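Take a look at this single chain, the form predicted on its own, given in structure tokens.
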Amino acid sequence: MRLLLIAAIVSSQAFAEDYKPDAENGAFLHGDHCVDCHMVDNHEALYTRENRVVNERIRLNGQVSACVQVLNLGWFPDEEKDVSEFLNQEYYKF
């Protein structure tokens, strides 16, 4: 029974790892919460600034997952990479 649990938790983790992450589901979701929440009139300057706080996708990745909490939005873990995979194909580029 024990080994069965460990095989069931080592398989999830694989399948977790597989999620290929849909931008145009990431671009629905920044659209409807974070331009929003920015409250800039030109939000693509917001990440495209030259003294920008994202220098790398770990750090895109984290700084949504901070909004995320932040907000209380409760999104899934997979919404979240969806929104930093349309951030990161529409202005960062890494």
The other form holds:
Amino acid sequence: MRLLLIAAIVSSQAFAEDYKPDAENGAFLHGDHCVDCHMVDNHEALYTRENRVVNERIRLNGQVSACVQVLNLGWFPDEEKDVSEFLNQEYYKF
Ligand code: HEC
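To complete the pair, please output the form predicted in complex with ligand HEC; the form predicted on its own was given just before.
Now the full complex is given, and it begins with the chain already shown.
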């Protein structure tokens, strides 16, 4: 049992490192959970404004995580990565 648990942990870590973000899933998650506040008139405003918070790719992950945490969505890290990837492809383009 214990061995099985360790194996599960090890393999889930390996999986996390190999994970290739799925921007399409990210778009879906974003549309479902993230538009309420951001898409006031036009959702691009926040991500493309001049003094935007996120100015490098690594900080995009952090900001997505922060909003996910504030909202208490309980997403998996992979889901956060999907949304980061979507936002990057769509708006930030780092
Ligand atoms: C409760 C309202 C609210 C929701 C819902 C929300 N956010 Fe945010 N988010 C904010 C606010 C407010 C800011 C601006 C913070 C600032 O200007 O310092 C922000 C900023 C951001 C930024 C940075 C924009 C920039 O300046 O570059 C990203 C990225 C982001 N949110 C991602 C998300 C994601 C992904 C979700 C869905 C999981 C989400 N947010 C849901 C309130 C929200």
